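Take a look at this single chain in structure tokens; it is the form predicted alone.
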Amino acid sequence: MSRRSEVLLWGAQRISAMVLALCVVVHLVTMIYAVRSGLSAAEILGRTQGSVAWFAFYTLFVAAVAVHAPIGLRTIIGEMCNWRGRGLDVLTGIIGLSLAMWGMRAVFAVFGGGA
């Protein structure tokens, strides 16, 4: 792979971090807070299907999530196994687009079809 594609892979990779911090703080706070005010998994689902604030927001905490870690496995795999070339990136490529497939149908399963 050349040094641009490392470079912009190493900028998608830190900005999906960014991405995702903020993702995960607003998940815990809102779970946190639904818990701490005693609604069930029934209430939180009636209040989230249908809203398209909620069907965005998890849309993009799982394209964060799809861009963020097949290229930390890459890195990983590529330093752990000497791997380098085509097939990782296949490999890496596959793994970030079957997160993206899974998780966007929990997004959907959750929200009713979204918007």
Given for the second form:
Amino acid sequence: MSRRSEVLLWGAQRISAMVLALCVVVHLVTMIYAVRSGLSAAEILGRTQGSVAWFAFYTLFVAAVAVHAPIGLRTIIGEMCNWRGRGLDVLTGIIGLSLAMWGMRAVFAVFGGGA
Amino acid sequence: MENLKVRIWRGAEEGGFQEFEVPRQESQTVLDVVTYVQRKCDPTLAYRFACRVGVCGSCAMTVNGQSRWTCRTHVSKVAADNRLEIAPLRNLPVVKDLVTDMREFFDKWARARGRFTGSKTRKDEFERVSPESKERKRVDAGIECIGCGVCYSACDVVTWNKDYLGPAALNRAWTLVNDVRDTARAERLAAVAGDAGCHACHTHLNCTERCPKGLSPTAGIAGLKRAVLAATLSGEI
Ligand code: SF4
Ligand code: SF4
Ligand code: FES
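For comparison with the form predicted alone, would you give the structure of this protein in the form predicted in complex with the partner chain?
Now the complete complex, all chains and molecules, led by this one.
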């Protein structure tokens, strides 16, 4: 990969890390709130479905994961298995896309549909 | 005082530890111990030193598992139970016994553009650099490197990525990036970018922890990462 791409990947990982830090906190607080106030699954879905704000938030979350995880994985595999280059770039690219796909599938399940 | 039990690496990449007994002395350094072994026990022991006072950077070894300058490491500080294990530096090919081949270490300084490039001649006026300026302070923080290789030996990223320039070369590049007289800033930033350069650093801080001169290559590398990203985004490199 070109020097420029390497540097941009590094930048993307830094920024996605910042986004993730924020998202994880919001996600945890929300989860703890939902559990402690004893909301049922149906009640939770009732609040999430159709909520544009939550949809946008979790889409951002998924995007940050899909950017952050494969870049990190690429570095880890490069260092631990001494495997670098095109093949690894493709593999981690696919992992990133899969994460985005599965993540968005979950987001649509929880926030899409309903009223 | 009880004798020291000293295990010293013998051989090259292949080899083993050999045991020696060395009389314990007041204010004894690890280099004193190695010198004693070479003079009194086995004259074929190979090791390097020059200044013996922490200036030249040639005496670094692995002492009880940690990279150190041996001429200024007191035995009392590292041999709690009167035992010393002395090996060559990590991450460098071993030539013989405690002597490593430092070529790749210094070649990487060259690759990181560790050489000053100026535009003035002896006929020009001196450049005035205020000691208070931000750049000059950054240079000051990294300039006292003695090229001992301790940080390079302590860095796991060097172990994992043979092409990684390493903390000392990058620290050197950082001092030049902040040298306002230097004219090769863009080439240097390009040379230290990417996954064999500053962006490979995991900020482990091993180098900073171990540097005998109290420098922080980690801080310089963090500065380089930001400077390279900015230069990439602005199209400077
Ligand atoms: S901070 Fe960076 S250069 Fe220093 S030891 Fe860690 S990875 Fe190596
Ligand atoms: S930065 Fe410190 S440990 Fe590394 S070569 Fe220079 S003086 Fe030695
Ligand atoms: S012998 Fe010169 S620094 Fe140790």
